[in-house]
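Read the single chain below, which is given as structure tokens and is the form predicted on its own.
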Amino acid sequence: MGRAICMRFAAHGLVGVLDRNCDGARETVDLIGAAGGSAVALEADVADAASVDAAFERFEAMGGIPQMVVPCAGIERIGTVVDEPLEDWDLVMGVNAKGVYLTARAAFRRFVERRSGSFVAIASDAGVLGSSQYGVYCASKHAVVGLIRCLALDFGPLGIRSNVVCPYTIDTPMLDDFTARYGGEYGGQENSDFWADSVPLGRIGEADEVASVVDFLSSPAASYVNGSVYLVDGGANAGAYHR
């Protein structure tokens, strides 16, 4: 998902691709370069404040100006509060919630100086609804939605916009990892029909479809959109649905 979003930003100046996986970041940089854009890889851990701050400083030292920031790192674990390992709470909350918070801290310090900027976080439909055995994951994504709403209130008066996109099941490496871990409970590792059948549109979403919404929210076309929660879910959360 992050790669598709970065491709959308290729026409907006230097793009900073922040990732713990530096090889993955460089792959994204190469894709942006091939599309005619300019990008730099910034190795960093979003759950570590010093690492995030250093990445922003490196980006600026290379001539980058943070104008549109999209935190989209995420991990997923399932289980109830009885059977899920306690360390899963720290791990998931550290990346999914704290990671967005730390990225916001670094971004908004720069936005405030210029009195402009767009911050679009990637959460999940799990940020607006509960789900069985998803206590930790849902808590982390609800935290992101709450944070974005507060950012919209705190910084909207300065002309800085904050929004959050909440996708349902999207065809990404994270989905592949999830089905490898928990495929037996969710239709089998090879059975993508399990997910498609839960969506009125009848299919899994594509990363570029999420990127299109992020691109809109970051653009002048969305200049009056602030504090919004955008579901990108094929209608999965419109109500009870059974194929």
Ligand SMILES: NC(=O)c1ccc[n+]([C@@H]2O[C@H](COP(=O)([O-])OP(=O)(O)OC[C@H]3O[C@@H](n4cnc5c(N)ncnc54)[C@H](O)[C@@H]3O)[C@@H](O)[C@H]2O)c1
The other form holds:
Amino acid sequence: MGRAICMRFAAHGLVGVLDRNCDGARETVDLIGAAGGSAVALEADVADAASVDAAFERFEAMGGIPQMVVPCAGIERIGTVVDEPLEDWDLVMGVNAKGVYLTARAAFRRFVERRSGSFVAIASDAGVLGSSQYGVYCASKHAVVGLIRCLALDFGPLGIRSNVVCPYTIDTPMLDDFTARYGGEYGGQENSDFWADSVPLGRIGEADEVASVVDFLSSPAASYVNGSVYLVDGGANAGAYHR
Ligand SMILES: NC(=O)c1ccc[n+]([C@@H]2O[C@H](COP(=O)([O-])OP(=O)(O)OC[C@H]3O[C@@H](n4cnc5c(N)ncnc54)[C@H](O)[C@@H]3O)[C@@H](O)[C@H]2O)c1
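Having displayed the form predicted on its own, please output the structure of the form predicted in complex with the ligand.
Shown next: the complete complex, the earlier chain at its head.
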């Protein structure tokens, strides 16, 4: 999903691809280059304030202007409050919630100076609804939705827009990782069918289908959209669905 979003941004000037996995970021940079855009890889840990700040500074030193910022890094762990390792709380909250906060901190200082900017966070349907065995992940994504609403209120008066996209199951490496870790509990080898069966559209989503919503929200076409929560879920959360 991160890659698809960066590709969409290629038309808007220098793209900074921030990831703790520099090889993955470079792969995305190459794809953007091949598509005629220009991008730089910025190795950083979103859970670390100094690392995020330094990445923004490196981006600017290379001529980049952070004007559309999309915090997308995320990790997933499952379990209940009884059986999940305590470390999962710090780990997942650190990347998913604090990571968005630290990115906002760096981005909004710049946005305020320029009196413009767009911030579109990637949360999850787990940011608006509960999900069994997803307590920590849900808490982290609810935190993102709450933060975005506050950013919209605090900075809307300056013309700076903040929105959040909440995908359901999307075909990315995160889904592969989830299947490898927990597939036995969630549909086994047929994991993608398991998830597809819960979606009225009858399939899991593609990263580009999330990226196109981010692209819209970041663009002038969404000039009156601020503080919105966009589900991109094939209708999975529209109500009880029986196949
Ligand atoms: N794939 C899905 O089904 C799905 C569903 C709902 C929400 N999401 C959310 O979408 C976002 C993107 O996920 P994805 O599916 O592309 O997953 P992914 O695992 O393919 O990509 C996540 C990226 O985050 C990076 N990352 C992880 N920890 C980091 C850290 N501390 N600092 C910097 N980078 C870090 C990883 O290196 C990876 O490139 C996440 O926030 C995820 O929670 C995904």
